[in-house]
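Just one chain follows, in the form predicted on its own, and it is written as structure tokens.
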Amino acid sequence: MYDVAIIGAGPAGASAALFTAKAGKQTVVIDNGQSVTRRAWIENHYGVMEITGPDLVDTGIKQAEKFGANFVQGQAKNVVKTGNGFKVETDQGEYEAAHVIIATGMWADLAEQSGINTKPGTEPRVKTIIDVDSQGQTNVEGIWAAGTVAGVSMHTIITAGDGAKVAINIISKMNGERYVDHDVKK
């Protein structure tokens, strides 16, 4: 049983991951290789002077995965409420954990599926996505949601933001007091 369960590998799920790998929670990546990111050219991405979309999410990824953050290849397909968290369905299996973060991008049909709200989109070409607090919560107690498919826009630096505030809360919450991790000058 993991503590967090992250679906999608894009900018918002690798930096989620990346934050709740870091801080010791066991975390699985489910990611079915589609996130949008992986054909894009960004120049207006923080501390990046220019990247090709597959190599920032490449990056994000061994990111993760340095603190431990297992990426696994796969078709989310249904979220379900288990007795102690929830079982994540996959093409390729199931995975359990405590605490589950929807990081679909354009893409909320899971979320529908899934049994979790969902309301009109903002953004161009997003016509739905799931409907959250500021901390990221959806209606669903323990299950999150982080990026485009939260609503916030979808440059990849905003949408890796948004994971990074998602995990922080979900660690917060898992620790019982506020997380916050900074690293001092080597």
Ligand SMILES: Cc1cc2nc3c(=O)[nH]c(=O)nc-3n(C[C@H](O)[C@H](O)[C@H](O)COP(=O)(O)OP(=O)(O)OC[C@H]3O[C@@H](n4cnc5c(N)ncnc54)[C@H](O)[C@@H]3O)c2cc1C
Second form
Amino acid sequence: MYDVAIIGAGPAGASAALFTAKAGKQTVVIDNGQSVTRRAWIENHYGVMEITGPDLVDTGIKQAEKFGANFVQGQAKNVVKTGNGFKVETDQGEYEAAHVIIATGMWADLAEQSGINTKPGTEPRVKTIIDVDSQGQTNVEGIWAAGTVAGVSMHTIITAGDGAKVAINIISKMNGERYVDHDVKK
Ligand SMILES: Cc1cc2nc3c(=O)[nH]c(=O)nc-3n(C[C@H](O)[C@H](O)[C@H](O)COP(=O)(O)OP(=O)(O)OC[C@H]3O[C@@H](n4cnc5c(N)ncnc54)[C@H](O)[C@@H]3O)c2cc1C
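Now show the form predicted in complex with the named molecule, given that the preceding structure was the form predicted on its own.
First the chain shown before, then all remaining chains and molecules of the complex.
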């Protein structure tokens, strides 16, 4: 049983995993390797002069793995409520978690499949998004959404930021107080 299961290892999902794993939360990330970010050349990500999409995505995964996040290949097919959380059904097996973050980029089909409210997208080329509140919470308590699929502007600094925001809201909820993750320069 994980604390957090994240679907999608793009900037939104991996950034969320970095925060939840670094906060000591048992984290699994399920991804089927279709990130649109892998087609990008990026010169507008604050703090990084220039980077290829694949390098940004791979670095994000390494950062989260460094703190214990478990990345698995697979296509998530359904998210089902259970007695003490949720079961994520994939083509490679099932994962149980107390909280789920859907960070599936331009794909909202998993959310629709799982009975989560969606609505028309407002960003260019984004057809359907998940209906979330300002915290990133969906209509199903315990299921959250982040990044492009949550309707934010489709830019890596913003989708990664949204993933971090939602992760901090989940960690704060689990800890019962607002969470801050600051390291001090040695
Ligand atoms: C050609 C191109 C150029 C771009 N250039 C820039 C740029 O210069 N600067 C910039 O800021 N942004 C750029 N972007 C946009 C940037 O890539 C995206 O905005 C953004 O970062 C998307 O992040 P995300 O995590 O929301 O989605 P993605 O990065 O798309 O991640 C979603 C992940 O979820 C996985 N997934 C989806 N459904 C499932 C499922 N059911 N089961 C398992 N896994 C699933 C996908 O495989 C994918 O890995 C560009 C995009 C493109 C396409």
